[in-house]
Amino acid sequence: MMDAVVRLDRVSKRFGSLVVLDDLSLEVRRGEFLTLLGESGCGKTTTLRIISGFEEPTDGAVYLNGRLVNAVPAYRRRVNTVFQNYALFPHMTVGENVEYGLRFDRVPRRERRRLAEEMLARVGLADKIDRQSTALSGGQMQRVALARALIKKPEVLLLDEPLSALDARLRKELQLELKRTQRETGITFVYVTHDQEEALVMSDRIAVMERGHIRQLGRPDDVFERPETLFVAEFVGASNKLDGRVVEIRHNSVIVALPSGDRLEAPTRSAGDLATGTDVRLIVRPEHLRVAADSSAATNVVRAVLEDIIYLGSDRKLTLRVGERLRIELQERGDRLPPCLGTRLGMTVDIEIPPDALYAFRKGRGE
């Protein structure tokens, strides 16, 4: 196992009566791309600022390479930050912006220029070294900010929603570029975002945060496919929600009755201490649902009314109503759907839900 370059030990942060971080512990492995994912106000940016030294924890300890750094100022930590607004100096050229931090290390001018050329080549902007930074596009500015941070060879690079101001196409391009740069340099990245897809695409591990706590920490596939809490299941990726009540406990599963009268079996892997009579929320990803070709031979079937079909090229997205108030979506290849579905909105359809695709959580319990 890789050693931890950053360790937060029971860190809390309060601003007056407002608790932003609550007894949070986290280890960031050397050379990994770790993403802090969560909604606005969950504490992810505050966590980043505490690692960088821009904020001091109210309680707890911060370690860099095993050294306690609570009292170490930001400028003395081998940590750099890339901000959402780029923070480039408008009166400087691209090269001067990238070289800026090396001046304080008394690196000779010719060497600074050489290192800036190398770093700008890495981010695909070698030909812009003498251009004024104000003449660049948003994506180019973000690359310059990244080059400026990387040229100092920090042990940890902190990135605070650096792509959020870019358009969707450019954001996707820079996601892959950031991940490639991280792998090539071997520098530890700690990345903050509220964008679930961004986190899944880029990260070695994801820490899903809510109200100052880490609700789940793991590989992207673990967080997506095996959520440990209701909050993670609902927040990460598209999900269908089916509310019901536990009516039977079996050896490795629970039977849940929906308001529509349908009954579904869900594994107890996520159910915990559920008992008969408990109100629960079932979570299932749209891609795991199927239109049942033969409902008599299928298991875990709900009856639904087809409300809409959206064309997505080779796929179709179906919106269906279960009972009076529950709605679900499924996504399926068009050639797997019965031909009659395209012309019969309002028809009754049997939807098969594999038991292994269901997660059961106590309703209202996110932890």
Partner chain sequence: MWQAKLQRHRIEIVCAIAAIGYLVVFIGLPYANVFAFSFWEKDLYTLRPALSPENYARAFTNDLYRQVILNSAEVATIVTLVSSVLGYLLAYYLAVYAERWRNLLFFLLIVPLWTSFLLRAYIWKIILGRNGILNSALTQAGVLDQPASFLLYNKFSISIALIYIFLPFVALPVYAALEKIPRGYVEASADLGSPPWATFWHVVFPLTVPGLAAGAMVVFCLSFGDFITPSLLGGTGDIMIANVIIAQFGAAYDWPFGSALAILVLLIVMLLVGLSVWIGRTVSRGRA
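Swap state to the form predicted in complex with the partner chain from the form predicted alone:
Next up is only this chain, free of partner chains and other molecules.
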């Protein structure tokens, strides 16, 4: 209990008839990097704004360090935010921006300046301290926004899609930087993003959100490898989707028939409610598929037409067609693929799907 820095207890948020958060509960552990992952409109930013105090929950309780803070205004919460568009004050220099929050902690002017220098040095912008904040590049603004928030030594740092406006390379670079900063400072980060890769790279835990609910909360590998719902499985990581119907129930698995006639065995896991005749969707990651060795007697094999091979450096991505319409992708290290695969474009290959890699979810009706 005590190591929950932030606790949301059955929080709902409604704007008129629009339900943004629906009875949501969440505990953020001290010192962790927690990511709220979801598409826009899923309620992740609203969750963040409820923690920071910019929004009041319609129902439910918000605790910071075990103290109920529903009625505490944003400026009295020891929580700081890195905004999506940085929100650097345009009429102030970089240094003034960074030291701004210290005014309200009664830090003397000189000390403020010293701390700002220190903080800017940490994000590698020591030389920009007297620059006008509007004269920086996007990545630099991002770092200044981070420094401005961190200088307050917050209990929790909230980051609202802080990297979304940057280009891909810079984003990767800053992801690692943010993660490192979090580790070094030990500050709890609550990070909002719609980019599942970003979430996987940085987070200690990920909360996958959809329509005002948390669909799954767990370590990245849990969420990635062991999705608990169809939504999570589809949303996290590139996925192949194979629709079919349960034709046989075994002890710990089901047999699913695809429209192409292929039959696949999939473990049932928690989903014990898959009766024969249920429409299901099978989810499998491209990297879990293997090109079967010739005349191998492996189970769970589908026949597919090799349509394309995409070169990805050490990896190759294969585009395959199963039956008439279904397209799936396979990703594998180049040296593990059979030789001369290029010559088999347009021909049939056998694709092996290890049962462990398959997830079967009942189709339709959402969650």
